[in-house]
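Only one chain is shown below, in structure tokens, and it's the form predicted on its own.
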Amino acid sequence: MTDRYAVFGNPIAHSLSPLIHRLFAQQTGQDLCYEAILAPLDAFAATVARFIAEGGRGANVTVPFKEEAFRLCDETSPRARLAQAVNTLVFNDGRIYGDNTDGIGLVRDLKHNLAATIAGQHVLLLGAGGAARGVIGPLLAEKPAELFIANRTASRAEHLAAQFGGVCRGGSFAALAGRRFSLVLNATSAGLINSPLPLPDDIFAPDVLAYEMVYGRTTPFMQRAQAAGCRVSDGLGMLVEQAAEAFFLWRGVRPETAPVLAALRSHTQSAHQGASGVNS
């Protein structure tokens, strides 16, 4: 019988998921299907209840219910923990296992699609919230020479940043004034409505990769370090290689993540519209 896998969300119209994961499922082999399913907002324990006793094998979570998801676990894995959030699930003999592929997703499309430097580097993620959470444990594991973290409310960075220790550090957008990074992050959520941040002018070196962890538009964020001369990137990749590594866990098997990435590109180009999420 047909293993069955989804992923979970509120919007969940956009997500590409269900095609990544069929194009994964048609290179390795694997007999799978996979859909995106509208949980309600109240009612997201519910929904994955009724998945699995309708037999389904794991699904993925994206916004809102990634914390959500934590909380429902049996067992999590030490970077869900580091995240307390997670984004994929495995379901096995009634328990639930829970894991968060966003941080190695990041690093992976960083360090293998993108050619960039991690370790001894100062890196800026801006945001403190849950996209941010989830992907400070990875970066971390690279050994950069800074890890500063930026938000307008300056007292959540700072909490944040105090969380991990180390090389982390937290402020506000103002005291970026003056700092100079070679990688910056954008896990905020305001390229999803457009949004302009409150950035110093001159993070934006020419020599700087800027990030944007949003996907499939471009952003304000990316507007304005194309205009400085940065080397710019959405978060497709980041969208494929994490989904790579929920497929692993739920398979056993890593598929190759170049060519999904490349057909992902073509498809997005020709429907002329942006998805509007993040991992998802």
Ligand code: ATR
The other form holds:
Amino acid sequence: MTDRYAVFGNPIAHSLSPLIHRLFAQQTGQDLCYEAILAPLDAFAATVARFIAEGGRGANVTVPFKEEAFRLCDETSPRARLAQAVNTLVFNDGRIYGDNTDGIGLVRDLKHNLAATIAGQHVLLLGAGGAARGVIGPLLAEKPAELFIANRTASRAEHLAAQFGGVCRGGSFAALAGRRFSLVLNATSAGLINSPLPLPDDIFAPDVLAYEMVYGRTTPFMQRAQAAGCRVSDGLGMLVEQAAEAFFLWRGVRPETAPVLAALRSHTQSAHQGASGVNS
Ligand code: ATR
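Show the form predicted together with the ligand, please, the one above being the form predicted on its own.
What follows is the whole complex; the chain from before opens it.
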């Protein structure tokens, strides 16, 4: 029998995950189907329970249910506990196991697809919400010289930095004046509402990789970085890499991501104009 998987979110209609997992399944010869399921805002747990009762083997979870999914699990991975959020569920023998593949997805996109170095570098993370929290642990595991978290509400960034400790620092956007970083990661949701971030000009220099965790649109952050001559990436590669890690958890097979990312790039540029989103 074909194994069933799904992604739960609200909204979910424009999710690219069913297409990504269909391409992974074709490529690896795995017999599975994967659907997008709209969970009512007040009935996430019941919607997951129904899917399990119908024979579902695993699922992805997206906005706004990742923290609720974490609380639903019987067992979680260390990286899910660091993130306090879960984007991948595995259903086995009546138990729910939760993992978080977002951070490793970002790190893989940076290192393997964009040939970026994190070790020994000064890294700037913009934002202190769920998207930022989800990637801090895996970024720190790469041993940057510094991970500075900057946020509109500085206290949230300071709090997050204090929780992770080590080379993490936190502060306001204004505190970035005069500072230089080789990697600037935008984990705010400002791009989804076309809002620019009040960052000092020094942050954008030609040797900087400016990475936007939103995909499917060119945000004001990307426009500003492009105009300053930075190397710029959106978050589509992260979306594909986090999916590949989830696929590996479920099936024990690691799909090739490059052809799937290439297929998605042409897909998002043509047919599926509505498919923008944020890796959070
Ligand atoms: P997510 O799960 O997507 O991270 P979130 O927890 O609501 O969502 O966090 C959104 C992040 O984007 C926060 O860091 C938020 O800054 P505040 O903590 O100051 O609210 C940031 N953000 C959203 N809109 C923004 C804007 N217009 N300018 C600057 N930062 C913004």
